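Next up: just one chain, as structure tokens, the form predicted on its own.
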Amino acid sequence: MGIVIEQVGPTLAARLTGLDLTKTLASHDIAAVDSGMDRYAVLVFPAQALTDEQQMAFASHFGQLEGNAGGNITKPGEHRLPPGMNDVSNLGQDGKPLARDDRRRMFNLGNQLWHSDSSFRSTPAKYSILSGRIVSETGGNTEFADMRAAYDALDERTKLEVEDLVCDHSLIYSRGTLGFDDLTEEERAAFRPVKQRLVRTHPVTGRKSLFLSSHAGAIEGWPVPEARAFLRDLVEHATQPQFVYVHRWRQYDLVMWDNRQTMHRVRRFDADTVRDMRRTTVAGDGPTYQEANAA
């Protein structure tokens, strides 16, 4: 049986079956996944019981893996997973849920905001690949918004307005939205804002999309209150139900998404139960600000 791809979302997201990701993939299989990502932006691979090493090997087919540094407040020696794996669970090193007032837990609540992974880095992420090792019995769905369809649905006046805008992105902005500002000077330096283009063009399909995120807190040349109000309007537009796929996790689902074409967020779940979610992240090709200047 070969690869079967079936669309599951309104404008994005497809379920891909017929591949065993625990095994070495042929070049044509890798090409099929890449092609599916270009078309659907989100791919769901059911029943993939991967080890960390197998997940990293799969992710490496699509580019260089992004490091963990600069994207969290976990201190050296507190990491639960090996280098190359991003821990987006609610667990400490002992495998138990973090306390309600643990800084790491409060910081990670930012994942419940609409965002694009690593837009706070000068070179933002290309693909994210998330494995549900232990999933929530209730809640904990992940929602994905199609930023291509959201761009297409803008009126022509707004398309012209956003075309050349550049935004500042930082974890300081997204966590500040939740009232979390308990950051050390070292953390603030690590999270200093970076510039990202608001409109991106996909290098293969040529489709334009909005590059939005809760990490975006300013627009170059705009007063901050006006910029944030405008960005909020754009996020509300982009996350209307007709643009959103809701993934309801089953154990060992592997979900892969294109951060250049989507936003996502996790929904609330019982923080007293174990939710073990492990992400590998493929780095992008370069800063979007350079794209803006070259456009």
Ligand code: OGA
The other form holds:
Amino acid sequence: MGIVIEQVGPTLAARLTGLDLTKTLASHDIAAVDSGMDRYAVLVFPAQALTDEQQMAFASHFGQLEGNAGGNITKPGEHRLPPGMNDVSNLGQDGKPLARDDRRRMFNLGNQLWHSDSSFRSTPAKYSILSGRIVSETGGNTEFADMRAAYDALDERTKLEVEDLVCDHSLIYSRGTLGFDDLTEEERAAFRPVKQRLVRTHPVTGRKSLFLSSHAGAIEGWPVPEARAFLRDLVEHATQPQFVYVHRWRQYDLVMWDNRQTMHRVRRFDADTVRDMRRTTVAGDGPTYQEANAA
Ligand code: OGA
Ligand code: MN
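One more: the block was the form predicted on its own; return the form predicted in complex with this ligand.
Shown next: the complete complex, the earlier chain at its head.
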């Protein structure tokens, strides 16, 4: 069974068939997935009914997994999934949709804002791998924006302006945008801002991309309102339809994206129906910016 890769989006995103992800992959298959990611930044693997263990094993082919701590407000005893799985569903431990005003649900609504996973961590995510175990019938599409194409389309003046900028990223900013600021002192401490470069260079292809995210809330050396207005302009530019692939989920789709080269968001869906999405996340190689006095 040979691997077939067909482009499905405008400048990014391809469908990959011919691999059974329940099995341990051969090194040439891993290399083919990696090079597909380098080129398309989003890969869709249809009809992959994986267990959590198989999904974690697949993700581990590409590097160290991120744990599920630090990125949400779920308390230690409240996890529905094992460590190593990020629960992106709308469900509580009882398998039922969370109440409309449940704190965890309100926090997770932040995924409806354009973002790059874990840009609020000093080492942000490399790949995210999302499995649609139970998908929405109406709404709940996931959209992906190509931040390389967005960078390429900037005018020369703006390219020069953004080249060396450094932003502060925090979950406090993204959730604050939606008016959610009901955080404990402990959560605030865990979510303190980290620095990220605004322009990144892909280590394999050498292509530059804009590293934007709803978590970005300040630019080093800039007045905050000016920084936020500029970041909004850049997000508006980067998410024009010619840079966006819209994924309409089918059950057991597995979608893998490169957070270094894309942003994504989920669209609104019916709060009363089950949407069981499970993510494994491969950590990046290191920080995008070295602070002079970093500990
Ligand atoms: C994620 C995410 C989008 C979705 O898993 O990182 O943002 O469609 N999810 O649930
Ligand atoms: Mn996400």
